[in-house]
Amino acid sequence: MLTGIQVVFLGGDARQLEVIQKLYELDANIQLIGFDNLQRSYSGVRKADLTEEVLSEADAVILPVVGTDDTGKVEAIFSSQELRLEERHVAALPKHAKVYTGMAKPFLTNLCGKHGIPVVELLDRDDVAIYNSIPTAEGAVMIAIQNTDITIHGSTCTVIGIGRTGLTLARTLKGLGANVKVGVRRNEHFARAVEMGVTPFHTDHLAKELRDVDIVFNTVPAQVLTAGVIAQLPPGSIIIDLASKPGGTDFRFAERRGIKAMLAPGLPGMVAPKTAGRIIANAVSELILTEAKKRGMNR
């Protein structure tokens, strides 16, 4: 359990009402921020204004996936006001204080690296991408379809990076029927590609290998799609960028080309939030309970 402890929720989406559940159940302390147009009602749970004194109480601070733009800015749909994390919020937060979110980009690491305080990335966890690969193959899918005139059945797909991603969405496809068609640089990645029955490539020979293709999905969070491995793409084709941003694609030249190309990061928040949110919740009130632990705080 976790009595005792003082967690603070600092915006987000619906994925986080489900972290909210789960550690309401462990019977955390819990003050939620960025939330006065939620609806749902916690006993006990309190809804507060971003200040350094309700910080200073904090043993863990849970973020959006993103935590933070990068100025600070973070995302909150349950509220008609901005949040932005400035540097005497953190300078607030106690020593043994640790923040969560899926993934910090440089403004958060380095204003809390300043201070002293741990970000805990919780999109690095092998488990915790691996369970978020399989809402966002069937979001990935779920575009393919409402974006082609095809079936996916009988379709000539290519699966760009066979990460732990890239993995699940070229089973998922390779599941539907697809020929499926996989992007690696690493020999390990083309012999597995070899051992699940999809055709392996090295993406140094990208080009060629989209002449003939329907679907691209792109999972590597660097230009890979150039324009001219665009420029070698079949009329009707079309890309569906999985990376954060600002993807892989070079979208200006896509649009002149005439290929639809689509960033759509985040896809698990946005096609099972409910799914995605459990995900999320079983890995962060693991983790606090283990920091609990060894504070010796846990009932």
Ligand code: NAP
The other form holds:
Amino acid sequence: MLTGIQVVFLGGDARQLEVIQKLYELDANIQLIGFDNLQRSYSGVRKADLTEEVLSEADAVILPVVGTDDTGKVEAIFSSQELRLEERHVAALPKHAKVYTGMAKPFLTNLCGKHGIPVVELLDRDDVAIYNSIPTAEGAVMIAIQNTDITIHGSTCTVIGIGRTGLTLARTLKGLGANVKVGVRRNEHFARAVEMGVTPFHTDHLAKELRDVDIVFNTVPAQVLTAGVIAQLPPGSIIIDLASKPGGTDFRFAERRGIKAMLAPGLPGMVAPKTAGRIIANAVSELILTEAKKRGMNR
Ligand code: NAP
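Same protein, different condition: the form predicted alone was shown, now please give the form predicted together with the ligand.
Then the entire complex follows, led off by the chain already shown.
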């Protein structure tokens, strides 16, 4: 249990409600900043303003999945007020406190680093990324269905990169009956693709391998879908780019060429906020419990 552990939530969306619920069940002392319009109430959970005083008691600060922007602004969909994390807030945190977020921009890591406060990036963790790949794959399939006039079954789909997201997506597409090809650059990924019953090719040969594709899914966070590659795509094919911004596609050239290409960020939060929230909740609660054990505070 987390009895006696002070957790401050700073902004967030529907996913954060799952995290609040989980930590509430574990008996943490919770303060919510940026939730003034939240209808749901939890007995003993207090809503607070963003002040040094509140943060000075925090053992853990939980930020939204996207952390802050480049200037410290924190998204808070349950609040009409702007939330902005400033140096004075971080300076007020106890030295043992940790900040948890999905991913951190340099603004957050630099600010916390300056004050010796560790920032834990949950989406960096393999377990979280693998669990997250499930709603991501479902969201990618949804976008494909919405943007094509053919079934996934029987179509030729190419997944570029079979890391944590690409592997799940390739398997999902195969399960739906697509002819799945995967672009990889490592021998072990080539072997894994063969084992899975999908067709691997080396990403050096992308242009040649995409000539017969219906739907391209990119998971590589580097520009692999260059103008030269896009020029080889058949008319009517589409690109769904899942890699984090700016994606791996030359979107300007794709538009010029008449190939529909879309960047599709944040799919877990969009298609399955409850599941995405539970994934974060499980990871963050485990980490805070481990910290509490280290400090001899868990009951
Ligand atoms: P990952 O496990 O690191 O997989 C990335 C894959 O890309 C690896 O197989 C890697 O191969 C390959 N790769 C990297 N650079 C390459 C290059 N220059 N050429 C060829 N292959 C290359 O990452 P992930 O967790 O699957 O995430 C992939 C991307 O999707 C990230 O940008 C992530 O932020 C994003 N994402 C988006 C959503 C969404 O909702 N849209 C959801 C989750 C993740 P090696 O192993 O050889 O390096």
